[in-house]
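The chain below stands alone and is given as structure tokens, in the form predicted alone.
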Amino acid sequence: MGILSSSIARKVAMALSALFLVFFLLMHVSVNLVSVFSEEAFNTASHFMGTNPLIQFVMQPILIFGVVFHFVLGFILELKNKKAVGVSYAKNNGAANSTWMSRNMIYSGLAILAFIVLHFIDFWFPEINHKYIEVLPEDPTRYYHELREKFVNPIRVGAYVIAFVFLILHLLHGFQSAFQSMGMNNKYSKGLKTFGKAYAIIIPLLFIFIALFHHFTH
């Protein structure tokens, strides 16, 4: 049997991959938030992230694998849950025993996945083209201008805002589910749940603030 053959193993793997992505979001928003305060500091941080071999050739592939793993496993778990609910629906009222978000994680997940594709098109693909296809000369001051240009179009900004609203909903349930899967039901659980709720709301709101700031100050 594979390591992810049991329901518990799949849930724990899902929780671990989610916590990994949560750490990445924190790092990502920290760098992007610098762009609100200092063009020079943002260019410096982005240039370091974009040229550091450890980040580019170790951390970045791990991150991409983590994103793919999390979404694929999430869809697998959701499909299995749907089947289980279908079998026991006569005995259990799903709407009464679970939240709307817990029953619709797959839809918020699909919305976030669509955003990730858009984000890759906006930022990651141009970086790959710049560095490895056209092999253009590196300009350490280009990052701030490129970021600002992405938030000129109000439709794109709107898509970002909607995606991060979905991320709030997704994270609110995801944190609770991850803590339960990891067996964190102890004296620290209340504090962890409070932290999870704060993170789920504050981090996406910061991303929304960054997008709106660059749109309205362009």
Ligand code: HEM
Second form
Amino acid sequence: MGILSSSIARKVAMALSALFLVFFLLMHVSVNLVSVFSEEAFNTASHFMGTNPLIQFVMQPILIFGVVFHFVLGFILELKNKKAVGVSYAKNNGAANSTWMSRNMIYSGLAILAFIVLHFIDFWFPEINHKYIEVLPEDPTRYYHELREKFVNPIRVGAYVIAFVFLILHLLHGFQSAFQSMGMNNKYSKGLKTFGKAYAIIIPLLFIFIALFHHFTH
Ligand code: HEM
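Please give the other form, namely the form predicted in complex with the ligand, since only the form predicted alone has been shown so far.
So here's everything in the complex, that chain up top.
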């Protein structure tokens, strides 16, 4: 019997990995926002993130593990929930006992997964190739232009924006569900719920703003 064999343990693990990813998104949007204000500062921040050994060889593997863990466990939870349909007390009666978004976490999750595949093809693989495979000459001023290039094509910008809308939906329900799994019911609950809603909407909107900003100022 593994540590994740109980339904509660799985839900708590799902919530903890989600909280970690939420923290990552905050870091990510902060670095990206710099690109709106200053080319030089963005290049400095990106060069630091891309070459610092602690970020590259400790944080990056932990992050990749966190993303894979969250997706795999998400699928397992979905499959278990589907199986539970036959059991009357756990029956999912559509709108009668669950919200539309909670039943569609797997679909918003899949849309975000599709985005991450596209996003890795756009940014991560070329970066890994540049640094570790072809080992091209390092130019600490290249990051800003590479980012701007990615937001020229309107189809890609559209795909990114659609993915960010799915991210809003996923985060909105995700926060709610994570707070519930953690048994959140104390005097801080109300404030945390408001924070969750604000985060779920503001962070993806900032990503949308960054993508549109680079597209329209090109
Ligand atoms: C306008 C929006 C975004 C832009 C401009 C952007 C840009 C970037 C850039 C430049 C990298 C660095 C690649 C590298 O050097 O390794 C990156 C990595 C990454 N991004 Fe984004 N990103 C955006 C939105 C998102 C969102 C919404 C997510 C998650 C849902 C996400 C997930 C990731 C992940 C997981 C990585 C890999 C991190 C690593 O291990 O290096 N990104 N992104």
